[in-house]
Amino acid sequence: MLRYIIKRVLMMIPVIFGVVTIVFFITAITPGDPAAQILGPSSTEAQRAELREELGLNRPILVQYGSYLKNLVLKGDLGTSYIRKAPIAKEIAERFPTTFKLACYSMILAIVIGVPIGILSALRRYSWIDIASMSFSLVGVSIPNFWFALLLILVFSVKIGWLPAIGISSPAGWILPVIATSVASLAQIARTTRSSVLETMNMDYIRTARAKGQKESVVVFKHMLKNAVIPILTVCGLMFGMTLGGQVLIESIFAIPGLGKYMVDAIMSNDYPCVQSSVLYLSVVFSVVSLIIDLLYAAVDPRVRAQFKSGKPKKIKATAKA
């Protein structure tokens, strides 16, 4: 098991390196002169040239990339913001915990509600519970989450006045953002759970378990769920990534001082390095979460462990039937 964990952690390094490279070169192809962006249209050519020199923008692109990597790896330095001239790494570190909290709360809500709904829908297929919850989750998959956030504000704070529209200074302030962020993942998790349970329901071993007179609760929890859990885990991992991305708008709507709002503000003011670094940061977090999910596969499924023990860890195929 330990060897498996070490191997997976090592496999993450090229992925993160690739992400850094892609994000760096995406920003590098940006047309236009960053110096002109920073100094504004009233600047003179001499001023711009001086700034380019200062930021090292007139060096060849590969040299820039090299020094970017060096600063990143050795000092954890992500560069400085164009607008505020502050070190980005510090700004991100201050905002990240809020974002991570919001993502975790939403994922917990989505899993705690989505999985039982999915199981129930599968067990009572074509009942009103199934039809109602699957219709709701279809809407949940289709709804733009930022619009849902606006609707929640309109109903619960403007019309009824129960909950605050912005800010997270009180615990009540978290309720609407968490609901808005979780809606898409909740729906997707419910759908995946349903189809995964439905698939295992028709397996021979389920029939065997029932035939030998096993209690229904044991059949459902021990035989069915244990075998249906891999696609559910997969979709939870994917949804975590979607949550991190979707949160960008939610945070700015509810004025939550997290990375998402930071990014939107940076987009508005053309502050490229801030956007670039935030994306990088969140992608790395997403990679770590995916890694944890991968390790969970091995924890819940002896087949995955066995594949590894035989010396040749084969990549398991856990396709999410969304």
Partner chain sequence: MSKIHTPAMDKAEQKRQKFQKRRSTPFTDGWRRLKKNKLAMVGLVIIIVYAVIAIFPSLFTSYSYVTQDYTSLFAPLSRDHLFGTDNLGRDIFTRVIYAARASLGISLLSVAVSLFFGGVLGSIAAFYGGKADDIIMRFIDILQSIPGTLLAITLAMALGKTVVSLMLALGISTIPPYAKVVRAAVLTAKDRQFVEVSKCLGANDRWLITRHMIPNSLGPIIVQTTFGIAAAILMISSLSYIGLGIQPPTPEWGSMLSDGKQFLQMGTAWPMTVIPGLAILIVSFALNVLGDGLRDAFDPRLK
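How about the form predicted on its own, since we already have the form predicted in complex with the partner chain?
Coming up is the bare chain, nothing alongside it.
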């Protein structure tokens, strides 16, 4: 197990290096002048040139890239914000917990609702329950989350006035962002759960359990769901990682001071170090989430534990059939 963890951590290094390289060069060639953004429209060309020289923006791109990697690898320095003149690592550390909370609340809601819907849909296959739940899931994976967020604000904040439209200063302020963020994950989890349970419920051991007179609840939760959980774990891990990195618009719409809004503000102000460091941070978090999901496989499936002990873990393929 320890050998596998070390191997996975080492495999994260080229992935993170690739992310850093791609994001750095994309931001470097993006149109816009950070000096003009910082100094404002009333600044002179001489002042802008002086600031570019101070920030190192006049150096060749490869020289800038080498300096960025040197500070990142040798010093662990993510740089300093052009606009706020503050260490980026500190700013990310202040904002990431909010993004992490929103992702956790959204995934809890998606799992608590999506898994039962998927199980019920599989057990009542082709019934009106199955048709209604899968239709809801299809809509959930199709609608853009920012459009759904605006619709929630229009209904529950503007028309009815039950919930605040922006901010998370009170518990009620979390409700609309969590719902808007979780709808796609909920729908995908429900569809995957249905497919996985349908694939498992026709196995011989399920028929044997029923033939022995086991209660249906025991058959479903002890035998059926336990053996169908690997694809569900896979989807939950992927959706959680995507939720962490995909809340840019949601946080901007609801004015949530998280990492997503921080990235939007940095992009709008051409604050390149903030953009690069935020994407790097999210890539590391996503890689860690993937590692945790792989380790959870071993916790729920004895076959995976045996592969870990042998030192040759195999990738488990999770196929989601609608």
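Superpose the two forms; the largest set of C-alphas matching within 1.5 Å is the rigid core. Fair warning: this is a prediction, and the values are worked out from it, not measured in the lab. Residue numbers count along the first chain shown, from 1.
**Q** Taking the rigid core as the superposition reference, indicate whether the CA of residue 97 shifts 2 angstroms or more between these two forms.
**A** Residue 97: C-alpha displaced by less than 2 Å between these two forms.
**Q** For residue 73, decide whether the Cα shift between these two forms is 2 Å or greater, given a superposition on the rigid core.
**A** For residue 73, whose C-alpha is compared between these two forms after core superposition, the shift is 2 Å or more.
**Q** Taking the rigid core as the reference frame, tell me whether residue 265 has a CA displacement of 2 angstroms or more between these two forms.
**A** Comparing the forms between these two forms, which are aligned on their rigid core, residue 265 does not shift its C-alpha by 2 Å or more.
**Q** After superposing on the rigid core, what is the C-alpha displacement of residue 41 between these two forms, in Å?
**A** Reported C-alpha shift between these two forms: 7.9 Å at residue 41.
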